[in-house]
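Just one chain follows, in the form predicted on its own, and it is written as structure tokens.
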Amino acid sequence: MNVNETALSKYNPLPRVLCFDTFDTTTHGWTELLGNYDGRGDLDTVDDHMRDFRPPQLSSCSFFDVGTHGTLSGNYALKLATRPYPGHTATGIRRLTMAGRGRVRIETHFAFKAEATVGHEAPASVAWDGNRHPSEAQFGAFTVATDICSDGGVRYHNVIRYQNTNLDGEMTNRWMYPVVPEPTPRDHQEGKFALPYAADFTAPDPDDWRTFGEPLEMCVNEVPTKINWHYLRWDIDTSTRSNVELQLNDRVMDMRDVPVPLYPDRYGTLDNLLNFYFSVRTHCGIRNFLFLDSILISVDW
């Protein structure tokens, strides 16, 4: 078995692999999501809530106490890091197009952490008892989503979010989805909304989110500098514009009843758009990190 076969063996791809991104050498096209701007190139016209998503970076997963932790199977992971500002989001997006319709699968091995605080203890709803650690309650949420447009400008986002804590810092450990489409710069230009810095760009109103499945406690492993890698597989279907199934380690969740809201208007110049993004959002004044060891996207076309 060669190196590529060994790396692939930890995944379960569909028949055609669109991309297999390992991060030892490059970010493989995963880049910062930036809002749209006007024809003059004036970045001041970017929506306030979309101008500071921070670019993904390559990381050896190093920490103040152990030094270099390393990744699941290489030297570097793709790291998304928020600012230490409540509500701030970091986002990495991969832009593709579709050559067909049908089942699409995105897989990754990931880890998530709140930044370690040194010399002081930040407020948290979880107290240190030798096993549990305050940093558990200092991580907000991470999101995996698509941005898809086809068939005459029909646009939609499949979205899954793991909410570790709510906005009050209380542990929730829930999978969530929005019931409204993501606000777009065109919506803003048409006066439909105006969002402040650090607003939730996926669905700004907390009342527009619903939960699915049972609460799921993940392996955070006691302190903020221990990384344990989790396997995630998510299937969607572009022929029916629907969710199909989510797997997190040994937990498999049927998502066929989880709706995918469509935009009421049609969008031009986006035919066969097939984008994917990961994001991480902090709910307190502590930086939050999402580490992605590798990402595999496959289809059955």
The other form holds:
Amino acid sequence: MNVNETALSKYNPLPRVLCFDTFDTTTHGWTELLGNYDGRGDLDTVDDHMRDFRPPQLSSCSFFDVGTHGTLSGNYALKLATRPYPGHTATGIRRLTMAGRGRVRIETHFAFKAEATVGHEAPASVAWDGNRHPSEAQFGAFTVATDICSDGGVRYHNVIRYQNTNLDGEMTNRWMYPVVPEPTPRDHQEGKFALPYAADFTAPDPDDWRTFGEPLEMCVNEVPTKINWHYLRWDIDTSTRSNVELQLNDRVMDMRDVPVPLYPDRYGTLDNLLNFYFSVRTHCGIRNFLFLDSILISVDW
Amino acid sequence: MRHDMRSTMTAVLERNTVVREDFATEPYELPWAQEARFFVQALEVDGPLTFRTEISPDGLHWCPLDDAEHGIDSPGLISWPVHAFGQWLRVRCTVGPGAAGKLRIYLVGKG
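Right, the form predicted on its own is done; let's see the coordinates for the form predicted together with its partner chain.
Entire complex below, previous chain first.
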């Protein structure tokens, strides 16, 4: 067994691996998402809610108390970091196209944290009791999602979100999905939306989100600087434009009944689009971080 | 694993950001980079803006890297190199009385 096979052994890919991104060497095509702008390169025309998703970083997962933590199996993770601004979202997006239709699987080992507050108290719905820590309630949500377009301009997003807290900072620990497609810059141009800075770009109205599965408590581990790597596997099917299954550590959830809303109109210039993004959103004025040890995307076509 | 080619990475830390008071960019980690360079592009500027490199061991606590100040008072692009830093970098911008600007700020790392 060579080193690459060892690295792969922590995953369970479908037969054809499209990309296996380990962040000890560059960001591997995971980049900041930016909204669209006009035909003259004027970035002032980017929608307010899509202009500041922050550049991904390569992080050694270092903290003020213990220094360098490192990753599951290397030096560097891809880190998404929000601003300390309520509602702010950071993204990393990977842009592919499809050479077929069928099952698509994205897997990652990830960790999530709120930034440590040192020397001052910050609002939190969880009090420190020697086990639980306020930072547990200072993390908002992370999202894994797609942007797919095929078959004559039919566009849709498979979306999963782990909501750790609601917008009031209360613990919810729920998996969620939106029942509307993401507002696009074209929707804005057509007068359907005009969203403010730090609006939820995936689905801005909290009433457009539904829960699925039972509440799921992650491994938070008591302080904001102990990170534990969680395994996530998510299967979708682009032949039926549907969700299939989600696995988080030892919990497997059937997602076949979780709907995937289509856009009502058709989109050009996106033929065979297959984009994936991870995002992290803070619900309070504290930076939220999502660390990705590595990411594997595989298909059955 | 051999790395025959050096790595490079460009982050756009601010994008058409209007500034009217002192600020610092978000913490950015470059633990892998041996050298870095800031670029500040003033799309519009009215009055003097001054920039200094700040470094941090943890992304929470900051100090100046050196005594160098980099000023801009007319539209254009300025740049300065950064050497021998800890792994967090940011820029602190001092906005003169009554001054304002619209900025793009880039950080380039190279390993």
